[in-house]
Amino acid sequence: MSNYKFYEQVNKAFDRAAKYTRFEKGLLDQIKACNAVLRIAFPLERDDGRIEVIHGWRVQHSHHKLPTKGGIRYSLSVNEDETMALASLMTYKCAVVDVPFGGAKGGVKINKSDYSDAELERITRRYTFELYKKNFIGPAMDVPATDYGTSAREMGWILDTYRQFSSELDADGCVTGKPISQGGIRGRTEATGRGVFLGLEEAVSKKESMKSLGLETGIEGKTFVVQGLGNVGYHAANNLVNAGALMVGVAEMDGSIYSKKGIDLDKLMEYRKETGGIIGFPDTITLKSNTDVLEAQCDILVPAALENQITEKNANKIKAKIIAEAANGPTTTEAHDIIKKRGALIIPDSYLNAGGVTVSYFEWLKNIQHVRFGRMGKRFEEDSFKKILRVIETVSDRKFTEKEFSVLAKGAGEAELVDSGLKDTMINSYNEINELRYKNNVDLRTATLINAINKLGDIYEQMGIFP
């Protein structure tokens, strides 16, 4: 895949976009230029006393709004046009979602496997000084976050490191997808593929667009396939079980497995743990590697691993009537025009994969407002609802018991407060990116970036070419 220029391809996806809306090339040039590119390099001293070279980015694309916001990937695939790539998609993605921040993406160029924890915690730290050196990253100023190859406790040595340098009171906002004991919020781990669940519910429920597809609204009863078990994939194929689909193909890093019958997500995980793999999971076909299960047969293809999954080599060959991209650029221009032209429905990336940053967004309001969501409130909701029920009870023959107090009058806390805000926002934005699909004839990947590009466009004419 390494013909392919993420950039380029983002750009592209762009640049129809903006057939579309109003601005003139300067402004249009302005909002797609990525206004700060750091590249960084910096020695670490391994276990056995080696010194190696470590390389990394960060990417400012759009200070229309700070800070900017994006996450950290630790992978060998990891260079400068990657991370300008995604910190471009990040823009459009926050524009889309209303999410207040600019676009921004890190990267560390290593294969995690290959370090150890003590490693890893000094290539975190040392990073995270070096972006610290520069003025990219602080609450005010640039915002990383969790991405493929690094978790909450990447975040946690990140906040820790920045701490040592700063002692501002909002400094817990420098960083989200942080630990819940230093600052983190409760959903963050799944927003992502929760927001992915949440985008499909709500493009599925559209009865025109689903009878063009031959297939009935709703999410039960439909096949799909994912590729890619980690954090993303796996919460996203967790939420469509539990709403009544069924997984019928998987790939990961060793391969990929198909059953016309099903693959049960949870025994499947087991399995995983056990092996280090899912090639030879009971009852299952092996295919021949971990992108033919993109081709297999089913309702729903939901590729969540890296980009440049799909393109113009095996485009033909998709037979899911629906793509949700849970990952960001799975798919090149050349396969979307092919499978667009197919009829099949492709729900981008750049609005498909916003639930992080806007669970992202909530994390960084808790830690600069100090208080837990749901913290003012919840006690009140309770105490609320169980004067009603009391009230219920004295003017009925009904009788509730402990246990139906609890459920019924339970208030909403910080799990419940995020996940609502979560679906209000990735519902919010479907409806309005579908809206402008059909009113400007195109397909939903142009309308979410008309969507992106009016927002921003309207924002940099009124900074002004001097903001």
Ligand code: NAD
The other form holds:
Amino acid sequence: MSNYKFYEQVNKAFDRAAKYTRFEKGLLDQIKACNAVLRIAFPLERDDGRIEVIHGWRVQHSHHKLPTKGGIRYSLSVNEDETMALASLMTYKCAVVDVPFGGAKGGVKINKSDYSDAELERITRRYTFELYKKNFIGPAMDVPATDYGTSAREMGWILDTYRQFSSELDADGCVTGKPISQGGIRGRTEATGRGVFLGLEEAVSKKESMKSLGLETGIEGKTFVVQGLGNVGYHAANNLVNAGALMVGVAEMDGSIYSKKGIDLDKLMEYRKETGGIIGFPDTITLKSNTDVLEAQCDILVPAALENQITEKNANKIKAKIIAEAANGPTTTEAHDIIKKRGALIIPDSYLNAGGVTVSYFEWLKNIQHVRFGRMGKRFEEDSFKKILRVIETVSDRKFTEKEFSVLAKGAGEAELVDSGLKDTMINSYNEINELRYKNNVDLRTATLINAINKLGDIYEQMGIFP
Ligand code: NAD
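Next up, the form predicted together with this ligand, please; the one we just looked at was the form predicted on its own.
Time for the whole complex; same chain goes first.
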């Protein structure tokens, strides 16, 4: 585990894809390089008065477009290598889904559960101040968001801290994933998991691809296992269940559980809230470790926890036909090759979990426009639909009920527009990378990175290099 180099893994995948592009080595090196790396250490006063040093990072991988964008992670596994890797993935992700940002990532090396809420607030506010001092945050410079271990609450603290120093008009756009009351957008919390589902839905709609896996098209009836029932894992699982898939296995911090008959997601979430874990959930088998369930029989495996989970050690034992990389970097390059040889389909992180940054982009747009999506047009749309329905009533015998009117004449509000934009993005991007996959006869990860490199290379060529 300790000699695992995440940034090297990302660059290995990049180099494989780069061979299929027309760009010279120097330009490719520039695309790969992290443009700015900030390492900070600051004091935290614990609730009992002790002083503790907190270590944090922020990496702006690519300044080819500004602002840069990427989440903030709170975990003991955070280090410079991990933050650089995640920032690089953000650049490629943004390019793949046509989000006009450079990639960035931040992290604080803490185990969240070791700190009180008041301590977490002090850490978050001080970290924000450190970013502000070094020009590593701002609506036009670098815009953090949620990631592993952080949520809307932390994003709200970040905005409030930023506002203490900046009175700029667009300050709300300095961070995304905020609570709605602080300029957040409907659908952001669910966005990454929803995007995972939409990407999967598109992938399983392809007849040829499913035939080669020995699967029917469609989500309905497919079995899946999820690792990590956090923000991304829960919402991905919830969307899959709502579309008729059967959740047969779950891995969490305390271990993993399996049931051939299926596990009720809502009841499991309640059970976890009450007991603090998933082990012992009725009618399930408890497996030895929290990676065992990854090897269970299922159609789709959704790793949604952390990187380096599917490695040379367990890749041979994984039976899923589709690996849906909801987490960043869950599969090592070596494991990827083993699974690919078996003929399974890996839907890569830099495409599949891009729903989060896509909706973050919408939130940022909302913030700099200072108006909620749908505010101007919703009622106009509804009135127009109603007029059409009334015309239909006058030219036919059909009379619509009040309920039908409210459903058929519903105008698009923020939630509907966000979902529509997310859907469009996930569908279009899948088809772009899928086309490149067949054109170059490569796997989907390589195709995704070819797509990103082509877009980034074109931009660098067009803008030239500043002297
Ligand atoms: P989260 O903190 O909300 O949830 C992570 C969950 O994984 C937690 O429930 C945790 O208990 C569980 N977990 C941790 N280690 C585990 C292990 N070894 N086995 C099983 N479960 C384990 O984090 P998240 O925001 O859902 O992020 C998960 C992954 O998705 C990360 O790789 C993150 O970078 C990626 N991601 C997140 C977003 C986002 O919008 N939050 C966007 C893109 C990618």
